[in-house]
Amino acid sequence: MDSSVTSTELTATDASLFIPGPATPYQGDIARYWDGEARPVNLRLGDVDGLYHHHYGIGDVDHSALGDPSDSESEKKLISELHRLESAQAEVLLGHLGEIGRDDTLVDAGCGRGGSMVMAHQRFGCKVEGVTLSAKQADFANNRARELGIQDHVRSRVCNMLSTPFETGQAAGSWNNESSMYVDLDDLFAEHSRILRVGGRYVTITGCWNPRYGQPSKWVSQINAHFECNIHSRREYLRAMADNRLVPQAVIDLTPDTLPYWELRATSSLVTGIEEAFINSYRDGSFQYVLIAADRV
């Protein structure tokens, strides 16, 4: 990491661990945003099985699992179904990483509270490193790893995903799961290209505005304002990958697969007010939910 960035000591968990200060005012804003975030839609879903995600879901809704809406347990069942769909999304991402061995290292850029890291270790048995700008998210993820007894294999740290402490060629695979809209894509993919070994796999699942629509729609602008992010176009992803030795092996439109999640979430008690923007932008074609898997060459 940039040695010019100031650090403060984190004494709450590890006296030897230093938290770097934000490199830009915007990074400081994002760190404060996620340090203060405690939405029920993230925490209550994670409470279902201890996997705390910060992304959305894909797949058909299992209406048989929801039961009768008049049932006193109906809201609990709905929350469990939403969580099943978001874990299914993580499984799809991990499934595109290819062959990963127990001695390999994976990197989750923008790891949130660490749910995908836990799933990656459970699936591959390998070491998983996560980075986030939020000290509270990193602390939460590391506490969960300790509770699960996998702290020697799963670790989250506070740092800028554009300048990570990992060695060149260290990672067999890396990913961004709904976190790439917070950074410049050329800088992001240059760092992934650096840390990935030749032949390593990068995967992202992200929302992006559709170039065929012409410009970001009003719904996309609402999503940007809500999350304090800057959504990129699909074209920008592919161009920045090509410029940084990442060759796409799969580009999958997941938009039809994510609509059921949003339509179900809009009927729950966990609504945040942004559901309409997602549903309308997916329906009018101005916004897309895509998976891109690319190999480092």
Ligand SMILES: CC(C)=CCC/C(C)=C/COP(=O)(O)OP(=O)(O)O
The other form holds:
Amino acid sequence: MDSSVTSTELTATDASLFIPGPATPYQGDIARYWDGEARPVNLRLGDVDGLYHHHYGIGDVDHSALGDPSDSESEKKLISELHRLESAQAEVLLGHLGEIGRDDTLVDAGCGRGGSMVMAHQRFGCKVEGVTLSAKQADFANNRARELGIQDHVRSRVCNMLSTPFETGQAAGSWNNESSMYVDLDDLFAEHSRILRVGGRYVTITGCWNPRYGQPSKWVSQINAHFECNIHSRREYLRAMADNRLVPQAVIDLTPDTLPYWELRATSSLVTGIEEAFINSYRDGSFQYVLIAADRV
Ligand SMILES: C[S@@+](CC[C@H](N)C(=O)[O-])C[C@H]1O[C@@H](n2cnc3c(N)ncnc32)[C@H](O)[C@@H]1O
Ligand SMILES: CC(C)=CCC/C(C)=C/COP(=O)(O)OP(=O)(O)O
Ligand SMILES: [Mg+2]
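Write the structure block of the form predicted together with the ligand for the protein whose form predicted on its own appears above.
Entire complex below, previous chain first.
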């Protein structure tokens, strides 16, 4: 074999010829990360009702649903409660998409295992197209859609959200649920702006560092290292949207709404070690959990 052939070139000439490789080495790292992810805090919560999320929760904890800690069912109840809060988060995101008809198409950029896509279809009856870098996640999401008999409406594929196969103006709505910290925001919003029809709605729920704090705090740096991501500032979101025909219609600080989820999660047996960084950065004001809904003009 010609030793000058690089591994990147090999990817393009072997059996994976028809599957585009990652656009950058970083995207290759992220694809591997999510292909290998199997944390109980995500799988056991998803097992509650078959909606598998990779995002966090919002809303008040229902202490009556948790029962007594000595209760033999207390762990199960805690898992159900965390899952309820994560699904509540997705409902709030979907609620900001506006009027969506059955004939519309929605795009989930960075769709994970597809929980939000299933919820979107159940809510609007429409088609939902998802993209993820991870083949394992796309297979998982497509298997779930088949099990639910909604595979004609809900589809996930392995694809870079910065360069999607969707037609210009095809989408009535699109979103990033905790997936925008893996990409350049100018590139991201240029692509959403392209695929959204004029008058369409874009929604993101994201963690962003707070310009009022000054620079990313040590907690924010810890979260970046933990997930191999690159958290942007609130200012960067608004600037990149303005530059890409996305006009904010709502900017909601969800930080107070997500803290109860983290405080509850920190008491569970499913902790991953990142809880302290989220709790401390939300409390010291260096990090915010934000929803931004924007109109494509
Ligand atoms: C934290 S998970 C969020 C998953 C999902 N949005 C949810 O709420 O459950 C981040 C997701 O972003 C995806 N992602 C990161 N960079 C991407 C890119 N450039 N193109 C497509 N997906 C990407 C990952 O593959 C992963 O599915
Ligand atoms: C708000 C921010 C900064 C999010 C970073 C992106 C991310 C990894 C989200 C949660 O994924 P997960 O559900 O797989 O994580 P965990 O295993 O911690 O529940
Ligand atoms: Mg999770």
